[in-house]
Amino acid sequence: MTQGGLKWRVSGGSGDGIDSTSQNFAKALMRAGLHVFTHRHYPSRIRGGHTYVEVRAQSTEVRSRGDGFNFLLALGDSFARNPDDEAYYGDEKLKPLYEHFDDLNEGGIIVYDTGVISEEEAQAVGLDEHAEENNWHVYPIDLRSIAREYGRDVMRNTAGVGVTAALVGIDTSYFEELIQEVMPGEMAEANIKTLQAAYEHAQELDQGHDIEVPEGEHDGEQALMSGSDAIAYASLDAGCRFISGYPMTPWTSAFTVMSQHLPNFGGISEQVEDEIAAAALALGASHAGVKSMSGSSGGGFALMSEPLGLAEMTETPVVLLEAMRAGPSTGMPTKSEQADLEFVLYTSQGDSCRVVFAPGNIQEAYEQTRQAFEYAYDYHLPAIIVYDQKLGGEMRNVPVDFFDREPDPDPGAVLTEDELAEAAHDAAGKFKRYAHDAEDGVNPRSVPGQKGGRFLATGNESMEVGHIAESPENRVIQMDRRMEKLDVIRADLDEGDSSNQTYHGPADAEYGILTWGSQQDTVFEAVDRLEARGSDVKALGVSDLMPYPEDEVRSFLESVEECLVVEMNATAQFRGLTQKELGQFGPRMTSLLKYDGEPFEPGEIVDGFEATIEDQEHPGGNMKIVPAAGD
């Protein structure tokens, strides 16, 4: 159960404005001075359906979405869908009622909207046994009859709000503030009547619940942010002055917010024919020498192999992002998955040489994006942030002098003219960009136009200048060559200030879970819970995945008896990655698989830790325990 607070979840269908209403819900809160964390639902069918948003609220940091939830407002889904449909999907219109019983916690409040949905379609779907057995507090409430009153139908949301707000104790003027920031006068004057006639309605009723919202304070100014908003914020700070791409979900949230943006930074958004179009161009742009990017989700990466290795063999620096969902295939595009690690590790042509980073919270997609365009650049290799809906999505609060960063416009290892005029030239004048002798593995690069700049590049296996070479003694060399540079980079992330992998917990704890990615938080909030039970627990979550940090995460499994292992995917591959590099620790290390589309809540956590780690009952679920190597 989700541990104080208010953990508000609103449902209805596509074109209730769910999303809308949530943000400006989260964001009132945040004003108010609490911290809070949004996880949003919603079907991949174009037409819609049933879709939800959660809205996690406490004085303290909130870390995931919690464990189920304490508040349901049930707008019902007043978008009629073709009920020939409801032997597939079931019946559209009650689903934002009735398919969230099993997550409602005890003691819960349900608000819903007799506009939509009656009263007897409600006792039909059974929510009068499941209210008297977990002694829930309903609410019906016409909805849409007060939002007629002041305006439109679809302010039954702001009605909705209203009721809230009366319900659980928070003051309507934050609400009132927003929705005279959003919306033009009279729009805003009549979801304001009608906020303040929902709760004023509200106040009327019975409260014999204990749900409040609590009071809290800010330290210094918050902003409400995503994880595709840190990417694209970082990307603009590193310098990136083009991005191209094809809309794909979820992916296209950073590519929208850059686009957004770059024109005021004098940059460039170009969206293209397809996916493969798109890295190369990306590819091209930094060819010419401008700080570049593109992205995609799983289908669409699949199509940027062929330039991704074509940057490798070119060495070419481009920030690509990889945007995790369901698969394979089309799979549930809209769900939450960890299951394409190995897929941007290796995908393309021959040996991996790149980077690729995967941030476990919103700060740290800030700060590793701009890691991926200064490793790019200076290194002249392809960087990849992967990530995955959870957190591209999902909303939290975080400080905005955290941002406060200097920008970075170093085009990284450029030569001037000058220097050019002093580099290796073979005897027709060609620049010598694939030195053999080269320090780090990284020859300095030029840019077309520069004076004595000129050199070829291309897809083949090449001698210095550029031109093809197939000579088994160039190929060790070049190989070789590119190969070091993850050698000199694993030691820079090594010795830098600090690590990009995030340790929770005590030192000298006897048990160890570890993760990686977007599962990050709600695994320390796990291991929390745990420490407060008794139980001996530490946690890692671990960014860099090539290349892989094997000192920091040999020391760590080193430090315990045994490893719970962390990630949604169904067949282990973070834990597969490790045991490849630290094939010792397979006999240490148990795996807890989720792949229902779901995010871990931490009490499935904490459960799986228990089951596998103090050999209680398996928890059940849609949880998949695999035993450590040899067991």
Given for the second form:
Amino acid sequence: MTQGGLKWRVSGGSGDGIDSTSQNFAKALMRAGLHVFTHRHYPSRIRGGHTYVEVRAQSTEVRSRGDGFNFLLALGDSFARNPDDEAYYGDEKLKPLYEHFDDLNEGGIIVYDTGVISEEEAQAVGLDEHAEENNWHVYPIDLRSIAREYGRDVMRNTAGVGVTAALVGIDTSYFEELIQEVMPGEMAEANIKTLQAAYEHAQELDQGHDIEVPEGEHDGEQALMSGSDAIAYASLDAGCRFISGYPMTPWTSAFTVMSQHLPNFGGISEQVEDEIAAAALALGASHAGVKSMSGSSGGGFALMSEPLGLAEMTETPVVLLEAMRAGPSTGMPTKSEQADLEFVLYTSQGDSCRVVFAPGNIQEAYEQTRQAFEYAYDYHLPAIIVYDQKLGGEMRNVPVDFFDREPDPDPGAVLTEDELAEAAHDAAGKFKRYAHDAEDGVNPRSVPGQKGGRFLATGNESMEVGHIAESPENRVIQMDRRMEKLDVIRADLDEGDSSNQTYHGPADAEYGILTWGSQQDTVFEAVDRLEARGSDVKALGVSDLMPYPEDEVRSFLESVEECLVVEMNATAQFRGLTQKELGQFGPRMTSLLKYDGEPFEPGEIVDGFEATIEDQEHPGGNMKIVPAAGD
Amino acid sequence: MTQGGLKWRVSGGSGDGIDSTSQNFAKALMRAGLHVFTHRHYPSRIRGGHTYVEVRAQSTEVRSRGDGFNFLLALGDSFARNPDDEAYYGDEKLKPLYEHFDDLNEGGIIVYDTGVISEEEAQAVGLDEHAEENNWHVYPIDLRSIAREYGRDVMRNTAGVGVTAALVGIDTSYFEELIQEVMPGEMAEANIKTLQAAYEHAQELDQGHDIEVPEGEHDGEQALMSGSDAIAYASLDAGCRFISGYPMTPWTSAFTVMSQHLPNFGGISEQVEDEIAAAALALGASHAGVKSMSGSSGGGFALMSEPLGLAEMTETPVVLLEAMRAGPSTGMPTKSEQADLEFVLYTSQGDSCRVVFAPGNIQEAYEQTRQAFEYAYDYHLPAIIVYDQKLGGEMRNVPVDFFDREPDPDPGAVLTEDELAEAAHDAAGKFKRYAHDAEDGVNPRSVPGQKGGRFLATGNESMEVGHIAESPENRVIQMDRRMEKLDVIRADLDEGDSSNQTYHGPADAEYGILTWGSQQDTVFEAVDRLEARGSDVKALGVSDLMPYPEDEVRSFLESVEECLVVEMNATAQFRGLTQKELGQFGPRMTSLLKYDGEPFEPGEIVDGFEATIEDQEHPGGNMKIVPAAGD
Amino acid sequence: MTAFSAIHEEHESNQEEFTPGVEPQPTWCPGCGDFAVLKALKGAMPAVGRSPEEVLLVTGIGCSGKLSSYFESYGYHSIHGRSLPIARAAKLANPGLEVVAAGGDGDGYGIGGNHFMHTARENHDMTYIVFNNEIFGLTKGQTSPTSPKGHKSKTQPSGSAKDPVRPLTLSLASGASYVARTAATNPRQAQEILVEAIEHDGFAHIDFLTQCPTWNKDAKEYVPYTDIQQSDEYDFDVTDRREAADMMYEAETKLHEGEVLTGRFYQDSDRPSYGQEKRSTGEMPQEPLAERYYDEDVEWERAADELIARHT
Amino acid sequence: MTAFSAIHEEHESNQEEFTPGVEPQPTWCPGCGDFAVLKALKGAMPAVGRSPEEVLLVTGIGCSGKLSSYFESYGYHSIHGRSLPIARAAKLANPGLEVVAAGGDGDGYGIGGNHFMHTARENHDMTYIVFNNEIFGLTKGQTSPTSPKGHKSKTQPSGSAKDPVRPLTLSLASGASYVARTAATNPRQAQEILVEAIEHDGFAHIDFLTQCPTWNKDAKEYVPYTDIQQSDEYDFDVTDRREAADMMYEAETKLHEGEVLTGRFYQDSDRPSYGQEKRSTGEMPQEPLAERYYDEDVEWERAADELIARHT
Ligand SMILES: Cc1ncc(C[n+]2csc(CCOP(=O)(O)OP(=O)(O)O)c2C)c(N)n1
Ligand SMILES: Cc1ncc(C[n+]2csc(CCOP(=O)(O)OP(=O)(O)O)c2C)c(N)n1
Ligand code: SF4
Ligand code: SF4
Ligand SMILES: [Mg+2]
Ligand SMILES: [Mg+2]
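Please move on to the form predicted together with a further copy of the same chain, as the form predicted alone is already shown.
Expanding to the full complex; the earlier chain stays at the top.
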């Protein structure tokens, strides 16, 4: 068994069923007791484009997709067209094979479907030379014929799974079980036959590789979850019953999950004319008493800037999701990036008064989404979950009992009619919704339709009952009151048992790696490897972006000699935020940046650390290093 | 003569002609050889609301409106209605008198129109006590009767000017001249008669005050300009011939000036359906070869976020104005604030690639607007002028020859058809508009309609001719190329003869004050006063916000022991930016903030400096102090 | 038991209740048509039997947007052009509320035009009042989408080169199920129309002609109006889409020629409102969603129970 | 002398010229209706005598927005819903350009609906092609503003509760001066209509029915079409606004009943385009503004000369 477990990649045309195949593959391995992690590549086209999914499986927790992969199931693109038009994009049909040569590990396995890609074609794109050079084990198999014999052509992906099972030693019973669960009888039967035939075929082969799936066992039942699922489920559990949105990759995933299930949860989903409306509807529903959310990605979120500010000023609670993708503008819409940090923190005129969390993995996505609703509704401000294509789309196994939580029907800081009767009103009976002397800056609110709760919510600066006001004295009191909420939230976050910031590695390490959001677990895997190689290093994954966890990050930076800051953007935004918030430590931080649309691999971080902190040369690849400030 | 020269405030209903009266007053004093500065208070209502304008005049350069004022001409609000409804807002009619008691200096003068405000009413709001306490000189005069006698009721403002002239010693000829220039014969005559009658009436009075207008002389002819005028004229001189916009206070001022004059300058102005369209039109016109601009304030600018990012990605040159007002959301729409700094720097998804200047005064507004066009068109990116209600609206005298400049018809980095014939194309003749190997990151562009220039501009990441591309290698090259432009611009700015950053005070001072944008000259006035009192202090007014003037600010901060950072927002955004950019000096900086809608007065900065750097107590007023980071 | 006892409570309300007791003085200019809208709305609410605390008035930004400051009820003074999406969501969240949205011609037909179109299409059960003064009032007199061609303003010094929007025609084309025009100069009709609009189950759009004496002195809304229902000259079936369309086109054209035609232009009482549609497909709960948070008997669904199984 | 010599140059262009020589393969799915739009546009441009370098094709975001990638000309692939404001300004800046804007039904009638309405109202001289496949294609099959009521999708699992937009009716109500509908299944008509639209002096709107076999298999656009100009059943005057309105309403209603009516619905050749209007009020120069920057003889006006005097 090679060190990294199985890193299986299935590639084909985007109409070739890659998605369901890989998902079932991952689920089967999960049921077999392994930890799994998937990574999906999205081409920015609908169909016929070349795509792939990776499934990494090992007996211990998987933190990232790892470096490269060690098993390629190349289905070839059976939807490819215009074979003559190779000038620009090369031969689409063969891409699922040759485009993967760069990342396949030494000693890796290739299975390709000779029913689509002939052996001659494979030679022509240099398979032999590459295989020899890298000590690959290549198995050309006519998957299509197997599929055709026992079922239909399209089942060649099932045949590929059968071959995989035989080559790396997976019990096919898990696949068979799953096939029976998801397909109607006849189709299931044909698929199972195909699977078995392919399995047997491959067993006969002369196998020279040393890649094998390890044994594993889970403590309890596992669920295969994506970040988008976790965010949506957390919203439902948080008592959210209204969502409004407009589709946009990658936010669409969470929106779709919500839309599909909200009616069954007694709630309402609205797909509307644009993102300005989407955000505005969420405010309207929230104002009327329903826990509400909206969200978007990039350009769609940009359109929410103005309503976001309205939420801050009117103190209308709302949770917004921002699913980042590579920018600026339309950028690379199906690629990962973390370049919307400053945008999300500061967009909309005036001083920001919002809560922003960037979860570091799927469990954190669930936890922090619930927190977002709590803070939004307890403190009457917008709370934003900023994540990315990577976290939203990747799937991991999570213990089922992690989700065994109480739902939260609490509407937050709201008064009942009885309480309203006792509350402060002006001389004419208007409720002092925005009273100056609020505890912790928050006045519990009334909801339209309640007796005794009349007030005016306005985007203008206002007096206690909501009337527009421009007096400097009132202004300062109201601004200070609103801003105080962030201090209180910071204190509350700092006081909790557990921090949203996640630590990894020895507390007394000499060096540090700082990161935020979705890169966290990859950094942690890198730290383990660095430690294994003798480096004295620890890491901190930051999730709280506003209010910023000043004390925690300061302590971390104070505790290390030097620190590498890892993030996926070109201008070192999180490092900048840290410098802004702390006003120092610039000279102690070096940035390792990546902005080519692909998340870091742990090996890249290892290289980056060695190249900078350990002062070796440039790590190569598409990374950029920004040296310490003030040096 | 008191130290500060004349600080004359005229107050009345916003239908009482305050605006033209004060503008003529300022112009007359300017013509008389004085330096003048106006400040206008804008109530957020159309008519009948109480408002005022201040005119400060002295023999040396005026840098700010100063502290308080020393002459009140209270016309009373002749448009005030609902005198019974005093519960909430008090008596509108009398506000032009009593609302000014707080800020009128010791020994000041009050003239009020007994034709509107009776002496009893004035007593009732406490005029006598206040006058006694503050040693004011009060002149109740029936301006309305004078006006009625020689002209019409509404000329009571002219009567007020006549009285002022008599009381502080201004030659009425300047007023008469102006009246003749701006009004038709008969009306001019009546006004002049009113003016003279009032003048004579006041000469008769028993005058006990010691406020007098000083003598002054200008080197050359002066123009009374506002920041909005300067920005608009700079745009015209920069060769801008297209503007698109949607009204919004205070951006409307510059938009209106452009709209009124563009047709006569051979250009086009478009008022469109919203700000998204406004920004998009400016991109369209610019793409088609015309130097173009748009702009807005607060919420309108928020709507431009998405097109702004499109300009960055497609490298479409454009100049945008952002005229700040107090936020968040609608906030206090007619009040000043500097809280959109981070918003303007970072709004729109992805890493920012824009130029942002915040001019420090009217001349800088002209200079930097011209620079904005140069950089936008030479480097193909959006350039933003961020200013505020204060700078846009205040008027100062500027030497006429300051404007004697060459216009700039240069369309920037553009190729002619002859040059295009020589330029790089792909195999099929498509122009490599986005070639990888551009010098300084910029490829001179072609313009639709040119032969040999076909290309695709796209908000997606793209290849050299513009086709959409997702390859990581191409991505990194294109991102690096675009971002390089900012480095080149920074170098260019640093190399110029003069810096956009403005220094004031002794280079070797022990303490520093750092500020940005419109507060600059007020800070400079404060520095002069502090020096006069023996403090060892200098100041730096920063205009370049992106790319940030790292070297200059670092040197400045290195050269002082401690530094006060003065800005008009609640979260110390510029200080944060400085900490972000420099990664240090947090412990050396203390913030003095104000966010009540009113700009700093120089005296407040003096107090703030003493309270913090010189460690005395809290300065009082609506200011907030944020201590140094890391302390 | 309801947590919102103001809703549908037996209550004799009257006009005074809708006047803020301690009020900011309206800052509208003397003679402004906006006063008439306020008055008509204050009159209409008691007529339909609603009390201040069951009304949610959502306004945009403009002189018109200040309506929510001078009308006593729950209010939401939002941002320019966005009153409709806020209002319609509040109605979905709590259908018991009487939801009224209001704003100017710039707010509603300019920057907010797309929401107008889509809210009408969806036929949300609410009332939408557009203060049509053919000008941007609050920002001091720029050309608006309803300003007539040739209209001069600071930003259009040579006169607008644009044909104005046809708000009634557009409303009908978009799908509004009640369309009327009234005028500030016609207070009785205004109040009657508001009553009908509020009672209408669906999207009711009122183009309310309001004069702006400060910035738009020449506007034709000053001239006397004709009530098309009263006049013998106009005979059409207000429930017939085609006849309504013709009547609208005529009224829009005549407005700029100096003839002000007001009244009901279209009414479709059969078309189900959006709420009804959504409840019928099961996409919306039968009970007001907002009540759920106050109802201790509700069993809150859990992702763990309903959804996790599909991931195992 | 012109700096833009491609414009109005004598030139025999042909379809191949509009096909990128080294092209990205269209990434549209097999059988997608978008191919038909591309083909029709490639056919129409030579027919109107335009060459690639005098055409500016501005597209939105969607499968449809990729049109500018596969059509050889100057192109601007902008952002979702904003092709119209970009395109119309380019036309104002250089009226010699042949400006075409294009995008999807979501792009044009959904998020971009307000620009559609206002660009039509202003009657900019340009062609606007909406790929109407009644679905959001690029984002993988959500309900669009033209999806029929009851249409099921991932975000509308119980079927859309909304009446679809009526694009033709809306176009007419807004002020478009040329309105047509064609279909991908009708290539000859499509090209003819595109030629007419391009030649029309004013805002020409084409609702182009395009099938999306990937996400909208059941859409009615698959059925055979009827050309209303060819059919004896439909007899109406395309220059008469009322008759056109009726014809549009019928076509929109029948579409979802399975009858596809295509052809010219409205044409007003007399209404001046926005450029003409603006030039006539002196708000726009007679010569193309873009030329100014390349003309050495232009005297550039200076603020110092024209404007400073009023400040002294
Ligand atoms: C996004 C945005 N753009 C512009 C403005 C500035 N603004 C406020 S009101 C208004 C237009 C007012 O006209 P209208 O909607 O007709 O209302 P009226 O004042 O005439 O009642 C504008 C442009 C704004 N508040 N927000
Ligand atoms: C502001 C914004 N919101 C959302 C998106 C995501 N998006 C891209 S295309 C599209 C809709 C596609 O539908 P349509 O316009 O009908 O075009 P089609 O793909 O069907 O041709 C959406 C929602 C975006 N790019 N920008
Ligand atoms: S400006 Fe016009 S619309 Fe606004 S309050 Fe005054 S009169 Fe009314
Ligand atoms: S998804 Fe539909 S519209 Fe998009 S390319 Fe495929 S078939 Fe065409
Ligand atoms: Mg208006
Ligand atoms: Mg579509």
